[in-house]
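The chain that follows stands alone, in the form predicted on its own, written as structure tokens.
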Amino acid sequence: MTATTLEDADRRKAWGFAAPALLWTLAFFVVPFLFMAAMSLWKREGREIVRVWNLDNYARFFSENALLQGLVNSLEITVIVTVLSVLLAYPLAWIIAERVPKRFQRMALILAILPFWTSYVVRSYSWLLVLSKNGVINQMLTGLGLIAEPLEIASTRTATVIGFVHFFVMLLTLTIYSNLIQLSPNYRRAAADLGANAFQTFWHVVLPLTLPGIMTGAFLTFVLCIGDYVTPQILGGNNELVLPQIIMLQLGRRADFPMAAALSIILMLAVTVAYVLCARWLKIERA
């Protein structure tokens, strides 16, 4: 059997264990966005769909400030979230993968995925009742003088941010826990081989290091933190509306699903751009 038969042998192996995949990816993926992009070039006439294609819904999104601010929102949030939560974890995963000992570290992890096994609507419930006017808090500073009045931190953007970060500082503390714990011991002793501080050693050497891993992190916070509809729903009320509340308000409500097709499409050309971003980034660290 010469090389280029068992090349080809290879190629047909490896596009059968592959074919399951793409066919799952096109049936459920490629094309549900093929016919939400389609109906995203319709239009809602009184209760009927007509099938013209147009650019309606878009000059509509960017000429109403309502919807154009959902999406202002949703960035603004997000972004809030991703910055704290990592700001958050990093220390918290470099304590667990540097300070605990070694037979401890598994039980310190599984501490931090505690919130995983929490239903997602009861945790956003749950930081409702803390942060209402008759919760914890409140309850906390007024007893201590702190505070004449209850604060109002349910229902505003403040509550919506605390029931996400709460949740994603987990998840980038394991994603930027796998990455200290691959780093060679080597690479901090040639540092101080070298005259770095303790300092310099983490600007230079581990925070680099260890990119991948915050980006990694940071990207699926983005992804989950901007498409999310259950905790600004319950948390931020409707006070302050972001993208995905205001496509389910399309849907719900006006049963305008060509408008709710176009704000979807809209949403994810934000986190493809937020992929872009992500990948220059981490391949001109790796390069």
Contents of the next structure:
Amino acid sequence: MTATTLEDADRRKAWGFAAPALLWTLAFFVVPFLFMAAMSLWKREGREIVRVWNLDNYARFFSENALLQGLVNSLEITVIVTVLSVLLAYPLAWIIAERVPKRFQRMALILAILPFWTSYVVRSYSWLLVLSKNGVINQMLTGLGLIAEPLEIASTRTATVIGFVHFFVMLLTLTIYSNLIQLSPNYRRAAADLGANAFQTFWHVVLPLTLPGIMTGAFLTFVLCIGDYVTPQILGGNNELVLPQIIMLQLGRRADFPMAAALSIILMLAVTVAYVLCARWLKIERA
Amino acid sequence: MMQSVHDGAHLRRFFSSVAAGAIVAASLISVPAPAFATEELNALVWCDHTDPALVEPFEKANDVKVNLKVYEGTGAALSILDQSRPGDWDVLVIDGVDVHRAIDLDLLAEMPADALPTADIFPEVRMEANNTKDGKTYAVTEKFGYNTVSYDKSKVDPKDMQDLSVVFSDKYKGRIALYDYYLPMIGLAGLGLGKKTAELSEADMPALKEKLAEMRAASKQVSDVVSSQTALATGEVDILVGGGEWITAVLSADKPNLDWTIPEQGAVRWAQSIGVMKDSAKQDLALKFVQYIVSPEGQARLATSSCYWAMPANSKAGEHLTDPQKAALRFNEQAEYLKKTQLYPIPSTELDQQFQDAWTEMLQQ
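Okay, that one was the form predicted on its own. Can I see the form predicted in complex with its partner chain too?
Once more the chain from above appears, this time first in line as the rest of the complex follows.
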């Protein structure tokens, strides 16, 4: 066999392996996405959905403050949650990877992700009970005499952020931990040989090398958080709407699928921008 | 495909926040059925129909397995039907104000009027204008209730609750939850303006927005059924505007301090209807199911379903309810309540859009 024939065979084999995944993506992402994009350019008139290309739904989004504010709220909450989750998850992952003896690491990880095993919805309602005026936190604080009046936490943005962070810290802990344990101890030894102290080693060696794990987790957090409906709905008390809540509002009674599709496209654009920013940043760091 | 998707009404009592993220994937609940049921009946319903205590007697009596799919919001129901094959569904439970939408889509079959206990149904909730068209009956009211004021009587003065204007004032500021469904809430805002729900129009929008803003300013949160119940039960709030017996009755045994009333200005009434699907191949069995649901026994079970309690449409259901159940539902006070309440607004699609926009604006304030 010639080299060219072998290359062709390899290429065919590669396509063969990739084909199921590509077909899956085509059928369950690309086609639905194109359908959704097309629908976002239609319009609901009265009870009918009119298939005439127009940008009315997008124009409405940018002209109505209540809708635009939904995107702003989504972005603000997502950024806060992502940053807090990274700040909390990194030390936790580091402790598990570096300070917990090897034989207990699996157990520590299981404990860290244990809350994943309960229903997301049930967990959110549980937080509502914990954060309420007569909840555990307020009872503890008033019992200790630290506060005279219960804090208003439930049904606020703070409650939404707490619910999100609790969930995403677990996710980030996993991605960062997997990055940390792959790090060869030789890097730290080399840094120490060159006179770096513990902080310098962490700052100049460990942190940059674990950035891919952080960014992967942060991006996942961003994507899942910005598209989430349940947590803000249960914990936020509808005191501000995020974009997924506004999307649901279009569907619940009025079944305004074109407007919901347009809002979903806008949400996807926000995710795309986040991806581009993450990808670029990672590339620079690696260079 | 999608051009036939029409308006739908939102279910107020369903566990909206739980299921809203998965409208199309709403749960398919199969209640235990006779081991060798010879037939199956598929019903698209609200969550109160999934109580085995309601469905099992019918299944046993008719040797049938009833498959129940719960949906949230008429919009979602019509989408599910749009994506189903003709004949997939035999029975539909739908918001009383949306029956005509289903009729216009040719979804519902005509039911023989004499097969239904119309005379036993409270006159105010027969809703002929909604359930019939051109003299033909397509649906029958099965359950109703009120979007009014629920409260914790140990925390607020019950006398204050007789005056709807208190929810627009500062008296209980920060202690109020608003029920998250714009139609009845706009109806209540209209009542606050002294307007009848049926007469609300585009011209009222500025005043309605102002009233909604007042309501919002006095409230702590805007929440769905579960969150509202949780907030009232845990003392997070003391008043729920838009609540009613369907919020407090189910909690009456554990939380006797929770109560509800209809203020002097009145309140908004909701109703749900049931009908047979036109393309069902089991018309007789489907009608039999409808007849069971609106029978006094079926009505008593539906009224006290584990998902939510509310008034049975059939006045004879009282014979099958216990005294505590009747007390929780205020069964004996219905004559007065029905007089004081109005069906919630049924806006045109254009006005509906304005209502929804006003509600969205209010939520973002």
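The term rigid core refers to the maximal set of C-alpha atoms that superpose within 1.5 Å between the two forms. Numbering follows the first chain given and starts at 1. Computed from a predicted structure; not experimentally measured.
**Student:** Please determine whether the C-alpha atom of L269 is displaced by 2 Å or more between the two forms following superposition on the rigid core.
**Tutor:** Result for L269: no, shift under 2 Å.
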